[in-house]
Structures are given as C-alpha cells and as structure tokens.
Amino acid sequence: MCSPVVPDSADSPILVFLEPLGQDIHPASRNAINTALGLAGDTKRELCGVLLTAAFGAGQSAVLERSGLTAVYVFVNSLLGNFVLEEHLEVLLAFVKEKKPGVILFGATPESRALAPALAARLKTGVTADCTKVAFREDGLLLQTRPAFGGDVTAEIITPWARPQIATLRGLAPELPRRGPAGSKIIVNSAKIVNPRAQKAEWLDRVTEAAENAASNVLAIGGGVRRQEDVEIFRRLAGRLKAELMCSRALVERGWFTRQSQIGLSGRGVRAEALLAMGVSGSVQFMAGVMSGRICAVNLDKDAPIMLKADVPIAGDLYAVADALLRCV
C-alpha cells in the first residue's frame, strides 16, 4: 500500500495543468478548468492552475484572469517552448511537492498523456486516463469515470490511499464561460531547469494543435450504413457540404475505414463548427471524441443516445435524408 504524498484533506487544493496554444490556452485545458470549477462547487478548496511556457503574453493573461480559478502559477523558461518530458516534469514536480494538491486534472492531449503518468510515478500515486466525468463521493474520494473495453462498459475508479488523485480528461471545451471582472490571481515565476536536455529540441519542434483534429464541418456515418459501396453516397454528400467524412467504430471494425477516420475514444477527437451524424448511435465512446458547435443527427431510432444530444435530431432513414440533401446542395 502506498503512503499518501499529501494529507487526505477536504481543504487540499485542486490543481489544473494548463497548456499554452500560441497566445491562448489549449482547448483541452479549457475543458479541464470547466471540469474543475464544477468539481469544486461550493467547497472551500482552493482551485489553482499551473502553466509551463516559454513566454507568457497578454492574451493568455486575459483568458486566465477571468477563468474562475483562484490563482494561476506561471513558470517561464525558453526551454519550455518545445515539449520535453524530463524538463516539464522537473518543473511540475517541484511545484506539486510545494503546493500539495489533493487532485490534479490534465486535458487528454498527447503531452499531458505523457506527463501525467510520469508525475504519478514520481509521486507514487495513480492516474486515471481519458475520464469523461469526475466527482467527489460523500467520503471525499474522487470518483473517476471512463469508458472501458472500447466504450462497451463504464469503469468507476478511485484512489483510496495515495495522493494526489490524478486524472486526464477526455473532451474539448470551445471557450471558457464569462465570469465577469478579472478575479484570478496570476503569479509569474522563472522556471528553474537543472538538467535541461536542449539537444532534443532539434527533433521536438512540435506545433501544438488547437485540438486533436480541427475541421470546419464533419459528416460522420455509422452502423446504419448497410453496404460498403454505399459509402460513396456519403462521400459525395461530404464533398457537397465541404465536410470531412469520418465514421464510428462500427465501420472501422467492418474494414471500410482506417482508425484515422474514426471519431471516438479509440479514434480521434474532432472540433467542428457543425457535425452531421448519420446512422450513428452516439455511444459514450463515440461522444468522447466530439466537440462541435452544433450537432445534427439522423437516425431511425428517435431514442438513440445521439438524438438526445443533438441540436437538430431527425428521426428518419439516412439514405432518404442523404438523397434529399444531394438534390438540394
């Protein structure tokens, strides 16, 4: 049994790891902030963020001042411009040991998926990846919910002894809610990196995306498509709508699409102005990869999960709807 890294206290802070995106904050970090705000609720827990960056600008400051966080700790070092696990871990680990949070939340980006388990290993605690929901139980433990077995079941996970409780959060939030006048305290520090591995920068010249995949419009088709040759109908429709054609896991398992075209927990996440989902049931696994401005769903089953989440649900045959759209666009 692991010994707690920090006391298990209802007053221990909630910490959100923030990732920069140019002069903004990564959408996954925005989602983590929103989740943390809901998690804290009316409790007295301090809600703080930590941002590691090569440069801190007015754009980031304006976003974070109105984020609803109690305080944001910014660590600046030119070596933090490219993600190098050892360097980011060194700075974050030192801060966590000083701050002693009870909970740490990360967005489920590739960088955070590497950093969160590395931090957990150094602190001798656990981490739950790709959570779709987190909430405090009556006993104060963090209940971490995530899809398992490809989304067929939902697992509920707790960390009863070790601290902090760490989770990465699946999902993207397009923007933070407006919270009135600036209220979050911003504390900027110079980050000390004792053993920088600057030589890695030559092959770690990454461009951080606003999301795992960005597209203006997406047409997603699912198990309601009856034959492989029918995919061409929807490919033509996607072209007319100037949309990217993607699919649910069902069509990948049939061998009609590659995993690169799959939306969902075991595929890709998408941010789109509009998502047209045709013949997609809308499982938890699929919806974990969706963050769109508006969702239009076409399904014969009016009670399908995606129909309950859609802004525009259409109970009907996807072939009839596709034919009508092809004739008018």
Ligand SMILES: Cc1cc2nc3c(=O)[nH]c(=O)nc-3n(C[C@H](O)[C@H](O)[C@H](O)COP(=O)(O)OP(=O)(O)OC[C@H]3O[C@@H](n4cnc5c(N)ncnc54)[C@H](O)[C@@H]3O)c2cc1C
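All of these numbers come straight from a predicted model, not from anything done at the bench. Numbering follows the first chain given and starts at 1. Definition used throughout: the rigid core is the maximal C-alpha set that superposes within 1.5 Å between two forms. First, how it differs from the form predicted together with the ligand.
- Core-superposed comparison between these two forms: the Cα of residue 67 travels less than 2 Å.
- With the core held fixed, the Cα of residue 232 is displaced between these two forms by 2 Å or more.
- Residue 243 shows a C-alpha shift of 2 Å or greater between these two forms [criterion: core-superposed Cα displacement of 2 Å].
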Contents of the next structure:
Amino acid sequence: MCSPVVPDSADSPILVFLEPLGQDIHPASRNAINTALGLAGDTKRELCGVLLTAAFGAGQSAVLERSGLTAVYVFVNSLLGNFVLEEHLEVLLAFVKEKKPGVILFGATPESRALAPALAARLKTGVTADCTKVAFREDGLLLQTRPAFGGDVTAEIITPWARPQIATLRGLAPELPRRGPAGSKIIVNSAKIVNPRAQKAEWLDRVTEAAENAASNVLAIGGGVRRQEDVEIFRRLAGRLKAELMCSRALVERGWFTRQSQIGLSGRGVRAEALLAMGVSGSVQFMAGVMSGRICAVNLDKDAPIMLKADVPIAGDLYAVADALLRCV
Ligand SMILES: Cc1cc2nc3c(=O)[nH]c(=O)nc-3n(C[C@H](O)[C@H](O)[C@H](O)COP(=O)(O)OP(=O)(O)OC[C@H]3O[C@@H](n4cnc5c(N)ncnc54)[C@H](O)[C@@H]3O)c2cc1C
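How about the form predicted together with the ligand, since we already have the form predicted on its own?
Every component of the complex follows; first up is the chain already shown.
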C-alpha cells in the first residue's frame, strides 16, 4: 500500500468542483453543493468549492455567496474558457495538493467525468462515478452508492485507504439549492498554467458551441412508437421544437437509430435545457443519461418511472400529443 498523495483526517475539507454555466453555476454543481451540505451535516469538516473559469462575473459571485459553502476558491485564466482536460487538471491538481480535501464531489457532467478520473489517477486514489447517494459511515469512510450491472444491483463502494475520496454525482438536486444569507467567502486568484494546450485546440470553440446549441432541447422517443415510418412524425416535431431527436435503446435495438442517438448508460448523456420524452418508460439505464434541466414526459402509463421523475408528466397517447403539438408550434 503506498501512502496517499493527499492525507485525510476527520476534519479534512469536503471540496465541491463547481462548473460555470454562463453567468450561473451548472445545475449538476448545484446538486453537488446540496449533497455536500447534507454530507457535512454535523461534522467539523470545512465545506468549500472550487471554480475554474475564464471570467468570473457578478452573477456567479451572487449565486456562490449564498451557496452555503464556507469558501469558494475561484481560479481565473483565459485558457479555462473551453474545457481542455490538461489545463483544468493542472490548476485543480495544484489546488487539491495545497487544500488537501478528504472528499471531492463532482457533478456527473461530461467535463467532470473526464476530469475526476484524471485527477484521481494523478493523486493515486479512486473515483466512484455516477453515484446516486453518498453518506459518511460511522467509521468516517464515504459510502458511495451507484447502480451497477446495468442497474440490476445497487453497489456500495468505499475507498478505504487512498485519499481523497472522489465521487461524481448523478441526477439533479431533489430540491432547489439551499440559499443562505450571503455568507460564503469568495477568494479569486489568477490561475497559473505552465503547459497550455488550448491554443492547439482553437476548433474546440466552434465544436463546443455547436454541441451546446444542438443539445439545448431534446425530443426523445422510445418503445411506445409503433412503426418505423412514424419516426418521421417525431423528426418533424423535433424540427419545429428546435430539438435534437434522440431515442431510448428500444429503438436502437429495432435498428431504427444508431447508438449515437441513444440516451443512457450505454448511449450518450444529454445536458439539455429541456427534454421531452415520448413513449419512453424511464428505465434506470435511460435515466442514467439524463442531466437535463426540465423533463416533460408523455406516457400512457401514469405510473411509468419517467412520469414520476418528470416536471411535467402528461398521461396520454404520444401520437395524439404529437399531433396537437404539430398543430400549434
Ligand atoms: C446493461 C444495459 C444497458 C442499457 N443501456 C440503456 C441505455 O443506454 N438506454 C436505454 O434507453 N436503455 C438501456 N437499456 C435498456 C433498458 O433497460 C430498457 O429496456 C429501455 O430503456 C426501454 O426503452 P423504452 O422505455 O423506450 O421502451 P419500453 O420499455 O418498451 O417502454 C415503452 C413505454 O412507452 C409507453 N407507451 C406505449 N405506447 C404508448 C403510447 N401510444 N403513448 C404513450 N406512451 C406509450 C409505455 O407505457 C412504456 O412506458 C440497457 C439495459 C441494460 C441491461
């Protein structure tokens, strides 16, 4: 057993990795803050956040001041505007080595899913991806719960020796972020990047912009669609809604779509502003790919799992709803 790069004690800080989203904080980071607040509970651990950004604005500052975190460390460098793993890793790694957190929580965004394991590898520790729950055990170890084997079992994972204990968290906050009085200390530093690679990746600007625009709304269809020729109806609807048409695995298995269009555990994750799911049951594996802001679901079965998770559940026939929408949008 080798000694950990970052040692831990019962009062080592809990660190939340925060991602900017325009002038706001990404919903997955808000979820991580909420989870960390619950986790810190009665412990003596300091609860802090770290934000890497190209520009730190008043909007983000206002959100973070009321986040409930004790302190938020902001590192600013123009190279941090687009996500390039090497630069983010360099800045985060230096901070973690100095701050020595016992636990680090990330939202399960595509960027954090790349960054968390890269950080873990450099710190010679583990990472539990896509946790649905984290809690301290009585012995102080972090119990990290996540679906395994395609969601058939729930695995409880601990990191007994290596430190810090790192987890990415799936799903959005079950409640609105707790907003306290403006109490969080915001410490802004300029970030030193010794080995910049971003200049080599100027094309990232365009790709990221295109990807974000494309995924701002998603229409997902599933097993409820009866015939392949009906997909055209939903393609038209997606066009009217300015949404990307995606699907559940049921339709990939029927050969109607390629895996590129599949949402979920064995498909793609979607970080859409709004997701309209029609004729999708909302299996654990499908939901594993959903990181959207708002979900509207149309399903004949009012008790289908997705209906219980949707902000707007519509119990009804997807063809009737599609027809009505096509008449008015
Ligand atoms: C290892 C593993 C990985 C997997 N990965 C994924 C993955 O990445 N993504 C994924 O999607 N699945 C994945 N699956 C499969 C997953 O378990 C489900 O089988 C799949 O999600 C089902 O798709 P569905 O909900 O669209 O279809 P169904 O289960 O067939 O559900 C259809 C839904 O449509 C509703 N419906 C039917 N007719 C209508 C109508 N006329 N109007 C309105 N509603 C209607 C039904 O009530 C039902 O809820 C995986 C499975 C395993 C084992």
